[in-house]
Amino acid sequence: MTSDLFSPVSLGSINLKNRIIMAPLTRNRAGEHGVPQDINVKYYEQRASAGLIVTEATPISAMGHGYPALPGIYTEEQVAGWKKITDAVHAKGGKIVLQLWHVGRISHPSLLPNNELPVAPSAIKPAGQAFTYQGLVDYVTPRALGLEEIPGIVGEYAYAAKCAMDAGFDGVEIHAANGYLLDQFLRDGTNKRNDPYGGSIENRSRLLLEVTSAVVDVVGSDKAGVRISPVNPFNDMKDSNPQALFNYVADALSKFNLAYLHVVEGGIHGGGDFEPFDFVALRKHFNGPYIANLGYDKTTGNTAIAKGDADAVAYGVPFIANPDLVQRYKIDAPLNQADESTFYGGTEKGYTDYPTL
């Protein structure tokens, strides 16, 4: 039997009814103190027919925030808020994992405790502007993390992973993509350190591997995935040799027997031009399930699975506008068009009010 988007698959111990993954989508609609609220429950519940939902990126600590109205995963109140979401998704027969996030330099003092400076591998100011409660403001130059602070960051990932399991998630995804903290350590455009976490590819990969090890110790390798974006220039990112770097990362992550590797295959958020990259070669460096993401539709998704280039395919914007995307793909129904003006922040408009078939 040939596999397609509608065939079941197992990612580690997470058994999916189909291979249509809901990609992580920041929506900026959490309640006070980063606590998920009823509107968030409805949003995820509506999309429970996905084979797997990956939640919006969720800060692991107060210092991990970089945008307004984000949900967190480090307080009891946040855990209780997320538990309502996992219960609702599971009641509809869905599976859901939480994406663990630290934004690093892509923040602003106004979003952080005591107006602290954002932290990063190196004190390099990103181009562009931060999205704050006061509107768009220029990024600041971040503070380079001290060597003695890094174990604390690793510990925050581990604690957040424990909180996620307490909240009833089926697993967690470590966000090492799109120009945030772990990606900032990986790529040499942002990492200019000359200690064990900088310089060589092995050193720049060290933090991601330490975080992965700590998270796996908490949740089990069969419930942990990692997301990477080898050539996405979003958030002012670049690397001098992305193929060598991410082939190494895929090899190194293989040793953990992870549930999956989730790969952004290009540039997102209007990130601009990106380097040529052989994603089929990258796929061969990882020994577990591979989730492909970026610009796929039903036809190209089925083709990737049939050729063995992916085990599942993640869809972002189509899931925003089509809570019943799986059913629409199944019967080739027309898709709702997404209203981009409502993507980030706001009310139920453009969030929970898209029509189903």
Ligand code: 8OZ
The other form holds:
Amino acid sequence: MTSDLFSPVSLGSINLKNRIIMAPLTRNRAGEHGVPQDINVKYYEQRASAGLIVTEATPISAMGHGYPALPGIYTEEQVAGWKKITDAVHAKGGKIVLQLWHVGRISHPSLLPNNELPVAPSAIKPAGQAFTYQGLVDYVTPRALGLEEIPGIVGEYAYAAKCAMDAGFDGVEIHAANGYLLDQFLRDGTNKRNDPYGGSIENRSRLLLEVTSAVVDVVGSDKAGVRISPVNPFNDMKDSNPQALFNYVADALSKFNLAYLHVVEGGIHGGGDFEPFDFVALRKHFNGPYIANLGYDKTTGNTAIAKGDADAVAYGVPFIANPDLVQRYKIDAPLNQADESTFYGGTEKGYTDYPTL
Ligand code: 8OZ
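So that was the form predicted on its own. Now I'd like the form predicted in complex with this ligand, please.
Up next: the whole complex, starting with the chain shown before.
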């Protein structure tokens, strides 16, 4: 029998009841000090029928923040807040991994401790504006991380991964996509370093591989995944040869025997035009399960799985508006439409009040 979205699958040691993944979704509704609160528990619990929930991107340190009202994963209070979420999802028979995030240059001093400058591989200001508590403000030129600071960043990922496991997660996903810190190191539009972390593809991939190694040491390779977005121009990103870069990344990540590779197959957030890219070729460079994301529906998701182009498919916007997306796909029920005006920030409206069937 061929597999489809409703077939069970194992991603490393994480056993999923179906292949419908809830994609990471930034919703800006955490409580004070980055502590998840009751409405966040309700939101994730409502979506526990997904084969796997990937949480919203979650800063690994105070310097990793870049938007208002993000949850964190580096204090005891935050761990206790997340524990309520993992308990609620597990009680409903779901699985949930935490997405580890450092925004790098996509931030603003007003969001950082002591109004510090955001950090990045190189001091290159992104085009565009930061979302701050005071509204939209032009990005600033970030400070290039010193070579001696890199081990500290790797250590923050490892510590946050430990916090995630203490909070009861089934694993972690390293966010190396969408123009944030690790992606800023990977792509040569943002990485102009002249040290072992810049220049060649091998050097630009070094930070991601060191972070992956450190995280795997903490959580186990069978509980760690990585998310990449080879051609997403969002956050003013570009690379001179994405196919070569990301084929190399997929090869290099294969050595860790990860739970999965999660790939944003295009441009998101009004990212605009993106270069042609062969995702089937990329997939052949990776030795483990592949989660495809972006623009899939039930039919195209099933096709990708049947053809062997993906082991599972992640859905973002459909999960915002349809907590019972799995059931709706199962019986071909119509979907609720998502209200974009309530994506980022606010309270229950557009968050926990979408109706189930
Ligand atoms: C939308 C708004 C803010 C952040 C990403 C974490 O693109 C995000 C994000 C998305 O990965």
